[in-house]
Amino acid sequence: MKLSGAKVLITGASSGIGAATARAMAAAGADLVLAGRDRTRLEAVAAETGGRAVVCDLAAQPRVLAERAGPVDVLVNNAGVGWSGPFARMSQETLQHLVAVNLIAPIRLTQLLLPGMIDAGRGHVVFVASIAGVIGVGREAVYSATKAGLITFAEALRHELRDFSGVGVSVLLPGVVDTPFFERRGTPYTRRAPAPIPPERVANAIVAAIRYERPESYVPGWLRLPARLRGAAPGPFRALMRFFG
């Protein structure tokens, strides 16, 4: 897909990934439609890259930003918040507000936008979720399983739209990466390895998606191993989990 001229609305813009990719967006071309919460930040990557904020609460208000929006040529999904800690001590009000942001809230972005792309004969939905989505991950157990749903959904979607309405759906799986992300969840991120990759890196593989019509991009590639490893020898790849912790 051309992103020349599109119109390209990119959640959760304001910084991590999402402000990497107004940044990859405007230097392919692309009209930006720029979601988020934090008004300051917002700006200052609108300003950078040529875009339009629309500042507001996506889980709360889909429609509001829809209607804002207007109709796109490309949806990017990617706002989403964390939480690492025991599952039996994670607050109702905390597990709720992770399924609203990374699930129920682009969903049903998705469902605001898509008739319009349908219509137009031409369109990109991109999920950004996460290598925790195939894998699973202790202590981020409903994190990993919010970003399963957006896996398994972008799926769907992709069989539903393939042979008649001429819109594509990429999901990226992201590893570890430098980001304000473990800081806002409230635990960083301690491990020696695998080393955070910058956010430019998942940006650029959401730009090839859309050019070239990737269903699927793991970012960096070799994250496929762990994955195909968990559907192909499910008890090797859970020995390795707990050899690796």
Ligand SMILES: NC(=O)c1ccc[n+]([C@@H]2O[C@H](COP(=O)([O-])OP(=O)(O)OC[C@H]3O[C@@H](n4cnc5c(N)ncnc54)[C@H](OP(=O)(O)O)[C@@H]3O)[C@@H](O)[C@H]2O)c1
Contents of the next structure:
Amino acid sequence: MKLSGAKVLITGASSGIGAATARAMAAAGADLVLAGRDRTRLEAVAAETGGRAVVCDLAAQPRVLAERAGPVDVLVNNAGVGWSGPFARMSQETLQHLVAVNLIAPIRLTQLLLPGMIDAGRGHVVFVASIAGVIGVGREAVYSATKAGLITFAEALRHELRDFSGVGVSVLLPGVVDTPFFERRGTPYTRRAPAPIPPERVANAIVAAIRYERPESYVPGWLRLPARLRGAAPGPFRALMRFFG
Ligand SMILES: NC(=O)c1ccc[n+]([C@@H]2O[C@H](COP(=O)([O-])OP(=O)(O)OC[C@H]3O[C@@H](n4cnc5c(N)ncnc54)[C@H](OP(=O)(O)O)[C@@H]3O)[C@@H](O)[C@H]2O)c1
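Condition change, the form predicted alone to the form predicted in complex with the named molecule:
Full complex below, order starting with the chain above.
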């Protein structure tokens, strides 16, 4: 799909991967609608990329965002939050917040904007999931579950839309990305490996996924190896996970 002149809505555009994606999309000539909660940061990204800022809380107001955005050619469901710690101690509020922002909001926003794409006979929906959604990460059980849900939702939607609608679906599976994500979830990333990658790499992968209709993109690409190992040889995979933590 051509991005030049396409109307693209990016959620979570005020920071990290979303802001980098806005810059990459602007360079590709897209007409941007940028969503986030932090007005100051969002408006700064909008000024830099020529986009229109829509400030709203996705967990509470997906319909407000869809109405203010209007029909779009491309939806990038990127906004997300993390939490790390023992599952047994996770508060109910945090649990519900993660599920609301990471899983329900992108599904609902897609449901609101997809009919316009189907009517137009063209469009693309992107989901920024995570490698955690494929392999499952200890102390990030609910986060992993929300991303797994997103991956399976995208797969099912792709089957449903295949052949007739002209609407593509892509899933991004980043590993560790150097953004404020870890600081915000309240637990810094402390492992030595894998090293965090810059958000621009994920942004470029999103642009390529839309241009070349890629169903699934691991960023960096080697992350598909643990994902495949888990499917093909779960026993050795679990032994390796114990070893590497
Ligand atoms: N960083 C990583 O290592 C990593 C790895 C794999 C996947 N991911 C995924 O990548 C996506 C982007 O994360 P990031 O690393 O760029 O993190 P980030 O810098 O913390 O950005 C998160 C974005 O989500 C928005 N957001 C959060 N809650 C929201 C809500 N209730 N309503 C509307 N917007 C909300 C934030 O907007 P405001 O700041 O304006 O509230 C912000 O723009 C997330 O889905 C994350 O799960 C990240």
